[in-house]
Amino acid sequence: MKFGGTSVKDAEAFSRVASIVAGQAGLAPVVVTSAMAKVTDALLAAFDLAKGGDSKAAFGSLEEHFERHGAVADELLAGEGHSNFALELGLAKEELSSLLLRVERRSLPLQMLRDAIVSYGEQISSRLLTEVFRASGLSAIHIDARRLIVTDDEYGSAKPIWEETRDLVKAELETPIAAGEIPVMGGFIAANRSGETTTLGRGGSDYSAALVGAALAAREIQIWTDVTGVLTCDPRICSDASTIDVLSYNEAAELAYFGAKVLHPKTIQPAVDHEIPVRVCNSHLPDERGTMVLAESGVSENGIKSIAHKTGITILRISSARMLGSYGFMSALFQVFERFRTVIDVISTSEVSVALTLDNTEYLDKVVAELERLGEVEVERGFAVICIVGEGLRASTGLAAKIFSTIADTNVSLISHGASSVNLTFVVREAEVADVIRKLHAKFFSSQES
């Protein structure tokens, strides 16, 4: 059971989580928690302040978040539980103060220090949640995730080493589970083989839960968030967006990658590898079924399960007569993106040109400079990717025509169809994305169109 930051944002939320877990206590749950809402961002901002030379101001900026944790403890804990957490919070403050000073002095590699600092969100919230469980009558034990998940040395987005992680999870958790205890751990955080703190990337708490679930051969992995499952589209765009009952792993992976924020893309893989169902639940409405993600989900009646989107997209167009009838051109092109660790979302090719989209433009200038050695490069900003997902979509006769006729008055800049059996992706101007999604949702999901 993984609980996101909004599920542990205040005393009421912590109490709600304890109630939800109590309802599953007979099923031997393992609990993974994110940092309290807004804390990760605050820790990253503090790191930046310290890097700029003011570790004192950096530490001071965290005080309100220490107070938020303390307020939860004051409301929900008493006696030994309150004392235990106060001690842990005091130690965390001392350690964070020291780490921020090290950042200011550059006494260790900054990426290493950044991971160590940002890990405290999950460290503190998991300690607090353990004490809240105990105060609620649950037999809970805190487990430091850094003793379970072993990664490489890629700070900021570390890759787990599966065999070592599996063996440690089983060794550390099977005994307390058998004894009826509920292990509680922070998500997102891990350690490399040297014992230095690493992190799994933003949203990595889902990944932590999937890794632990896979290692223990769990009955299911539950992702508790603030929405009821995966929706037919972004409810901020369509207020009538509804919960999808069942998705396949492939559908969920496509939706996660193309902007559906409910699932982290990496979450899917450990579940896929070990055929473990993933359920997305709403911690505010725990009795709602949510969305179940399975190996197979079947084809929906209208051919579409959901519409996802990503904004802030940049299109690159590379044109070169050298492409015509030659080999090796695409390899040279992809090597440029590999060198700058820049991910391509959508790609389309012709005989003499390639068009592709990026959402990370950190190294755009350097990428363009390298690409100009291969041909003429055109950069266009202000686009959005729309991803339509449904099992069997590629094989559905006439479905693509129905989609594009619905938005016939919209200029589509790029289309990718056929690479995946469950995904049709296209690119439009960012200013038009909400209107396009509303039209498609009305056509395929609204009752008057069904």
Second form
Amino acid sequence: MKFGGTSVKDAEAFSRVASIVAGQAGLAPVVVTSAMAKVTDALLAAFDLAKGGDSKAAFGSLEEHFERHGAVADELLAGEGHSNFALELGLAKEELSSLLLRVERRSLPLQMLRDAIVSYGEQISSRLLTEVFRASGLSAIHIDARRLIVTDDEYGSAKPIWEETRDLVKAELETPIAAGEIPVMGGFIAANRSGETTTLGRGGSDYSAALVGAALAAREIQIWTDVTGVLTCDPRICSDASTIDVLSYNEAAELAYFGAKVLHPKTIQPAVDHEIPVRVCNSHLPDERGTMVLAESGVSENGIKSIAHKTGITILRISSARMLGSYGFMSALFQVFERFRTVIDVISTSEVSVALTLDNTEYLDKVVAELERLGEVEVERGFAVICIVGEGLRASTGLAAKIFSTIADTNVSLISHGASSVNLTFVVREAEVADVIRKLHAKFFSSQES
Ligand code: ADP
Ligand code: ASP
Ligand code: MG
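Based on the form predicted alone presented above, generate the structure block for the form predicted in complex with aspartic acid (ASP).
Let us now look at the entire complex, which starts with that chain.
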């Protein structure tokens, strides 16, 4: 059972989580929690402040968040539980203060310090949740996630090493579970082989939950959040977005990757590999079924299940007469992206040109400089990818016509269709994305139309 930041945002939310877990205590749950809402952002901002030379201000900026934890403890804990947590919080503060000072002095590699700092969100939320469970009569034990999840050295988005992680999870968790205890751990945080703290990337607590669920061959991986399951589109764009009952792993992976924030893109993989159902449910409405993500979902009546989108996209177009009838060009092109560890999202090619999209532009200048050796390069910023997902999309007739006729007055910059059987992806100007999604959502999901 994984609880996201909004599900542990204040004392009331912590209590709700305790009662949800109590309701499943007989099913031998393992609990994975995110940091309290806004804490990860605050820790990252503190790191930046310290990097800029003001570690004191950085530490000061965290005070309100320490107080938020303290307020939950004051409201829900008493006696030993309260003093245990106060001790943990005190230690965390001391360590954060010295880590921020190290950032200012550059006394260790910054990437490493950044992960060490940001990990405190989950470290303290998981300690607090453990005490709240105990106070409500559950037999809970805190487990340091960094002892279970082993990753490579890529700070900030470390990759788990599966076999080692699986063996450690089993070794550490099977005994307490068999003894009827509920292990509670922070998501998102891990450690490399030398024991240095790493993190799995923003939103990575879902990933932790999936790894632990897969290692233990759990009956189900539950992602508890602030909306009822995966919706037909981002609820912040269409207030009438509705819950999808069942999604396939493929559909969920496409949606997650293309911006449906509700699931971390990589979450799905450990679940797919071990065929474990993933349920996305609402911690405010725990009795609703939410969305089940399974191996097969079937084709929906209107042909599509959901519309995801991702903003902040840059388009690169490379054209070269050398491409005409020649082989090896694509390979040379991809090598540039490989060298700069830059992921391509959408790609479309013609006889003499290639257009592709990126959302990470950290190395854009270097990438462009290299690509200019291959041909002429154009860079356009300010785009959004829209991804329409549904099992059977490729096989259906007339769906593409219906999609594009609905948005006939929009300039579409790039289209990709056919590579996956479950998605149709296209790129529009960022300023138009909300309007385009609303039109499509109305066409495909409101009962009056379609
Ligand atoms: P958590 O803190 O629980 O991990 P997230 O913020 O990561 O929560 O994800 C939940 C949010 O994802 C929702 O509040 C919603 O605004 C957003 N979201 C975007 N697209 C979708 C979608 N298709 N279905 C559900 N939620 C979505
Ligand atoms: N706390 C981390 C983040 O905000 C991880 C997570 O919540 O999944 O990105
Ligand atoms: Mg999330």
